[in-house]
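Only one chain is included here, represented as structure tokens and corresponding to the form predicted on its own.
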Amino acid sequence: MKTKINFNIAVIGLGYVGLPLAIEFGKFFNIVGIDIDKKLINNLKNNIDKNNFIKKNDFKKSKYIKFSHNYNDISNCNIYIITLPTPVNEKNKPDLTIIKKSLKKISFLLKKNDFIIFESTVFPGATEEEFIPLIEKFSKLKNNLDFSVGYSPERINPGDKKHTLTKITKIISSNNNFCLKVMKSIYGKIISKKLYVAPSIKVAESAKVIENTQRDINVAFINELSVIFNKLNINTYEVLKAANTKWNFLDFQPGLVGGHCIGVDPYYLSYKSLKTGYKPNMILSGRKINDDFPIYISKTILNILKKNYKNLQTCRILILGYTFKENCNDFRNTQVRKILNYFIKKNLNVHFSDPYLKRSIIDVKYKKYFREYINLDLLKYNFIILAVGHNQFKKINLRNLYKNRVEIFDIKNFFNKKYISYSL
């Protein structure tokens, strides 16, 4: 292998993970950002990020970056960083199709002494058992002899302004020392905290997948407690507030667990565990609780409505918030959809609104239920469900809603409890 290298980096996949990474690298290295979405690429060429995380000024600071949807434009690169999604299929099994399709294209471009680095979340062993054999097959090159592979799990948290890419500890790993040196050289340029070298790729893969699995299990525990306390007619948030006075009590809140990480990653770990012959009871139980929780909330609300309205059709319901978490526009795997679908199937008069979403990106089947947040008249509704705690909702005149007898079910414990009617 070479001991000196000029870095020409390709970042494959320009979503929530890839774009910030490409922008930061573009301040120091020659970068080509690749995505098959032609509309996305055209926007990026015009310094427009549809997710609003990268500002126009950030694009200008990234002086050495180019964007393309054509893989031929990365043929001169020597480092390929994979930031593609790893979803699950309809049976909640890992779906690595997107990465594998991309790797086939990259393999035909791969040259001796090139590097491939994965940032996508996978199950332990995926890089060495699934990806490297595929690369070797199509490139006709040998790992550690002709090319090197590294793994550095992403830790992007959409909407989080504090724990941004450059301000977190970054895990890096590889199965050869030279690749680790290269990873230290490139990531060390953009990470202001520190780099943590994991002893193996499998350790790094495992660390990433348990980060979100741990959170999923903790939220599931709190969600189950909220079901119990509801039956006992005890306010869950008041219980948590009291319990949090103990120095080592973990501060988790009940809620909807969706998105592309926390609601998905546990299935990757459980898939690998089942392959070994061990059924991960706690992980799967946590997943079931969180998957079922939106329906529990929906049934709870329906019982309230039945008590308050002789004719349910006269009740106008609004769901506030639709994205999978607060202060971002990502609605992949949002659990709010389950609540919306529940009331749609009951033929109730329900709408939803979210300040981060526009009608143009809403699925066709839901467009008739969507209301633009701009100029939305909340007084038109009898019952409001606060599903996502966006900062914009802090401006709502709760006192006015209260005076006009608009009832609020606050899933997130977001509003001043003086003006809300129901919570978990």
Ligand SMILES: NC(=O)c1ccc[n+]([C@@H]2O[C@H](COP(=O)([O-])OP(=O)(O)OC[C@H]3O[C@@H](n4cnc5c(N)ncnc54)[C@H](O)[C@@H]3O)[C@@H](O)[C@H]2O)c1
Second form
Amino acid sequence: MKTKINFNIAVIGLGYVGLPLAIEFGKFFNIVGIDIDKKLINNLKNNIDKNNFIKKNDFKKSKYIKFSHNYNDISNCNIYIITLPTPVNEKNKPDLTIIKKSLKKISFLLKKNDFIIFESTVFPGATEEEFIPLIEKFSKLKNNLDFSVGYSPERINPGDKKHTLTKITKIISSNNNFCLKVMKSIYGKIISKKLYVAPSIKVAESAKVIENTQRDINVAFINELSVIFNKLNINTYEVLKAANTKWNFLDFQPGLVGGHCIGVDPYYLSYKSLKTGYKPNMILSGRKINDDFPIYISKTILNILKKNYKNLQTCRILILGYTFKENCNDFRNTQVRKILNYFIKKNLNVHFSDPYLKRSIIDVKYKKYFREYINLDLLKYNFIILAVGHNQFKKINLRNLYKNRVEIFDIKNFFNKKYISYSL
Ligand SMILES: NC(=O)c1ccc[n+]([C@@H]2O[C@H](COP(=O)([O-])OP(=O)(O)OC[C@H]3O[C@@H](n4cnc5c(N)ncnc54)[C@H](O)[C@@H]3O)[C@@H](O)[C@H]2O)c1
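Form predicted on its own done, so how does the form predicted together with this ligand look?
Below, the chain from earlier opens the complete complex, with every other chain and molecule after it.
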């Protein structure tokens, strides 16, 4: 293989992971960002990030970047970085179709001495068992001889302004040293923290998937505690606050686990575990607890409403916050939807609102329940469910709501307790 190369990088999939990465690389290297979403590409060409994480100035600083929806525009690249979605199907089994389809296209463009680096979250073994054979088949080239493969999981946390891409330790891995050297050169240029070289691709894949699985299990444990303490009539947050005074108590809070990562990645690990014949009981029961938690919350609220209202129809309910997490516009797999659906099915008078969402992107089915946050009169409601702790909600005049007998169920322990009627 060549020892001195010019890096021409392609980043495939310009979503939450791919776009920030492409923008950073574009400050130093020739780069083409590819996405099949034409509207997204047009916006990016006009320096618009629909997620609003990348500001106009960042686009300007990324001098060497080009955007395209056409794979032919990456035929001159020699490094292909995959940041494509890795969802689960309706049976919660890993669905690698998006990556596989893209790899087929890339394989036809692949040249001798090129590199493919995966950043998507996968199960241990996916890169070597699923992806490399497919690339070899369609490119007719041999891994480690004609081309190289690396894996470097992304750890960013959208909405988190502290732990941004360039400030967090990045794991890199490959089964060939030259590829590792290239990965060190490119990632080393944009990451201010040290790079961590994992001993193998499988170790790096496993590390990523357990980071999110650990989080899922920890939240599941706290969610289970909140069910127990609710039955005992003890405030969970007060218990956690007291327990957190111990130096080694882990600080997790109850909550809704949705989105594209924490609620999905444990299924990737359990899929692989089940393949070996071992049923990962703790991982799967954690998933079940977290998946059932929105219904538990809905039932708890319904019981409160039944006690407080003779005619449930007279209670105007507002769900405040709909995205899967705070300070972020991503509402894929949001668990708040389960709460909304529960109240809709019960034929209750329910609306939902979120400062990060506009009517135009709300599913037709839910439009009539949606209210734009900007026009919202909170005093019109009798019962507010705080489902997501967006910073914007800090400006709400709680005292006024309290004075006007608007009751609040605070799932997130977000508001001043003085004005809150119910929490977990
Ligand atoms: N979102 C996160 O917080 C996060 C954090 C760490 C890791 N990850 C992992 O990173 C990966 C990507 O996640 P994401 O959240 O950025 O996904 P995303 O859905 O935000 O972005 C994926 C992009 O890929 C595009 N795309 C789909 N098919 C394509 C194709 N064939 N060719 C080109 N583009 C295509 C989509 O249009 C979309 O813009 C996943 O494996 C995820 O688990 C995500």
